[in-house]
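The form predicted together with this ligand is given below as one chain in structure tokens.
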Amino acid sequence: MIKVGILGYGNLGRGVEAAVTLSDDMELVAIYTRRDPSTLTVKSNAAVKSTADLDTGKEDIDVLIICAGSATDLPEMTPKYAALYNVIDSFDTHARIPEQFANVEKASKAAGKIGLISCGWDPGMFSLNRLYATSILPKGEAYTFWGKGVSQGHSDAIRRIEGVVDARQYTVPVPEALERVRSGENPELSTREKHTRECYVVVEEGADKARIEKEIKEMPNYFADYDTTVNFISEEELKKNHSGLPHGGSVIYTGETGFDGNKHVIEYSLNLDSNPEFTGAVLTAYARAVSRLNKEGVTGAKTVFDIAPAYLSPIAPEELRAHFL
């Protein structure tokens, strides 16, 4: 049995909790939180403990799945706990991945542990598919489309506007752009041509809707470069129709082979009812690999690029060869 700990109990922590519970070769030992453990109600039978227990370095776990936020938690937490346990995170600030990798490499190498970073679907499964495609077809182009799905970061940005009570933002790929890419045309697409943004916003009574709509549409980095639609709805409607966290998207790669320009299109597509539950399932499979590899003596920072696929599966290698090849 692989003994698993979860650090941080938000959307992703709950997703990992479900995935580990469904894995017969894993035991969920404890969920660790920075909050008062007695205030948390969890769905599984796992113990709920404080991060103070984790800080002793004495917890009996084979791998710790860190489910805290990418913005400020993970840059600090993953290197810290990589010095004590095998760890895995879902760090998704793409520009800072090299820095996160270097910090985790230092800590995990010194401790004789593995620290696998940036696991999930993007980064994660999408990254793998971009890498496979570009390795097989070096003459080609990768396109990534996201959605339709809820972007938490963009929803939060709207919530910070004065007069806004709650909001949900969907990222939506532009159908014509998808079709042009799938046809093998290799188009050059601007940010605006690839995705649109749909916002569902609940405002305070008497709020100035025209001002709020303008502020959303003109928000730099978040909305200014996109065609954005803003729909004002009631709190009940938001709860009823927009309370889930669906997401997904596609990595589409178009490339050429041979001397006559034969074209090939590779597409990997995800349509997820629950972003955190799917991400949690990916982290759980990679946690299995981390635990196994460390038992074989492997140490240091890793990403999904470094893990051979057979290590993800609970199925024996000979059975994989007999039935999955």
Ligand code: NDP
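If you superpose the two forms and keep the largest set of C-alpha atoms that fall within 1.5 Å, you have the rigid core. Positions refer to the first chain, counted from 1. Since the model is a prediction, treat every value here as computed from it, not as a measurement. First, how it differs from the form predicted on its own.
- Hinge residue for the rigid-part rotation between these two forms, picked from 123, 145, 86, 28: 145.
- Superposition of the larger rigid part on its C-alpha atoms leaves the smaller part rotated by 27 degrees between these two forms.
Same protein, the form predicted on its own this time rather than the form predicted together with this ligand?
The following holds one chain only.
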């Protein structure tokens, strides 16, 4: 049995909890929290423990799945715990992935552990499909569209702004851009031309809404490059109309082969009822791979590009070859 620990028990942590519980080859040993463990009620039979227990480096786990935000938590947490355990995160600030990788590489290599970063569906599953398509059709163009759906990372970034109580951020593809790509036109599209961002924000009484809106719209790596709409609403309205966490999107690649320029379109799409539950399922599959690879002596920082697909599955290699190949 692969012994798993979860750090963080928000939406993503609960998604991982469900995925690990459904995996017959895994045992959820503990859920670790920065809060008082006695105040946390979980759905599984896992122990609830403090991050202070993790900090000892002596917890009996094969892999730690870190379920926290990319804005401030993961840049600190993942390198810290990669020096103690095999870890995996869903770091999704694309512009800072090289920096995150370098920091985790240093910590995990020195400890003889694996630190898998930026795992989920984008980055993650979408990244793999971009790589496959580009490798197969080198003469072509990749387009990624997200949504319409709630971005957990962007919502978390808004919630960290002073005066914000809660928030939901929807990423919305621009329909005209999507149609142009699917038609094989191969248009040159700026970030702003591909998506818009819609924010629904609950603020503290008396909060400076103008300042909060300005901070959201000018936030680098999150909103500065997009047409962003900020809607201030009540907490009741947020719970009534924006409590779900759907998401999805598409990777569309258009390319050519042969001397006559035959055109091909590759599309990989996701339509998710629950973004955190699906992301949690991806993290859980890759946690299996991390545990296996480390037992084979592999160390250092990794991404989904570095993991062979067979390591994700609990099914024996001969069964995979017989029934899935």
